[in-house]
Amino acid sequence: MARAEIVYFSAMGHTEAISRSVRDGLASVDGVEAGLLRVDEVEGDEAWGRLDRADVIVLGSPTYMGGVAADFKRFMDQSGSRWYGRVWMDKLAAGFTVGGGLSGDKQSALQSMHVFACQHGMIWVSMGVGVREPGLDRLSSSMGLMCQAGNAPAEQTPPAEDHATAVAFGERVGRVAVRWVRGDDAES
């Protein structure tokens, strides 16, 4: 069984809604168990232990001012003891971000997550969803999942296409995790 944890920050509910869609995609893959952790829940041995035991950690943050949100950056900084002990070495990692604008420098937020994962010695899973699936990846991302919230409440946005893309992204990460845990090249 591959264990996935999604660790995220969400101020307005948009990133939380997308994290649930990513979790739905992960959980739809046979052999994957997926959990959600808000960054403010990552305190103490139990929460850190969940991340330590995960086979894949999916990172999620809104894009604020061209990068990850301060609360998410705090989580990243607090993982220093994991970095020092190489606890997350060779785990899989993936990331997603939600921003208000169509562009909004979301790529910078994903790059920050990617560098963070690489500093921990993790293996990054890219988007891998797009042109072959009509209606998916409308923002044309390759590094990770990008979604657009606009200025509407989380019940109205991100749009259905972004949620469908989040599910497909979760499925991709789940399939990769199963293969990683099995240790073979077999397609699932």
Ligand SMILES: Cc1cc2nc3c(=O)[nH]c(=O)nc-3n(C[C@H](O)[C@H](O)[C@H](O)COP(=O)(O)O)c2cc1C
Contents of the next structure:
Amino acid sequence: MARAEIVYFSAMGHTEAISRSVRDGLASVDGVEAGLLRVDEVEGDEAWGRLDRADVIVLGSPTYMGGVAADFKRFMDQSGSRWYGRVWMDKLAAGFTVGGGLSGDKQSALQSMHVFACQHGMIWVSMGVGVREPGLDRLSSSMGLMCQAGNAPAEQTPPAEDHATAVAFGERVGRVAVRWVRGDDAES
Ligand SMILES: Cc1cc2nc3c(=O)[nH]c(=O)nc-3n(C[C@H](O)[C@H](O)[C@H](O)COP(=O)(O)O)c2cc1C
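Next block, the form predicted in complex with the ligand, ref. the form predicted on its own:
Now the full complex is given, and it begins with the chain already shown.
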């Protein structure tokens, strides 16, 4: 069984809604268990232990000022003891971001997640969902999932196409996680 945890920040609910779609995609893959953790829940041994036991950690933040939100960066910095102990070495990692702009410098938020994962010695899973697949990936991203929320509540935006893309992204990460865990079993 591959264990996935999605750790995310969301102030107005759009990133949280996308997190649930990514979770649905992950959980649709046979052999994957997926959980959700808000960054403010990542306190104490129980929540950190969930991340320590995960085979894949999926990172999610709104894009704020062309990067990850400060609350998400706080989580990143608090993971420093895991970095020091190489606790997350060789776990899989993937990331997604939600921005208000069509571009909105979302790439920078994904890049900072990617570098964060590499600092931990994790293995980055790219988007793997192509713009050529009808109705998916309207923002044409490759490093991770990008979604765009307009000025409307999270029940209305991001649009259905972004949620479908989030489900497909979750499936892709889940399939990779199953292969990764199976390979680990084969070696032991
Ligand atoms: C302080 C602040 C900075 C923002 N900066 C950006 C930005 O650089 N690029 C962008 O596309 N959207 C930006 N936005 C819009 C948010 O990314 C967008 O509203 C997103 O849906 C918020 O996610 P949430 O509903 O999960 O909190 C910003 C919003 C705030 C409050």
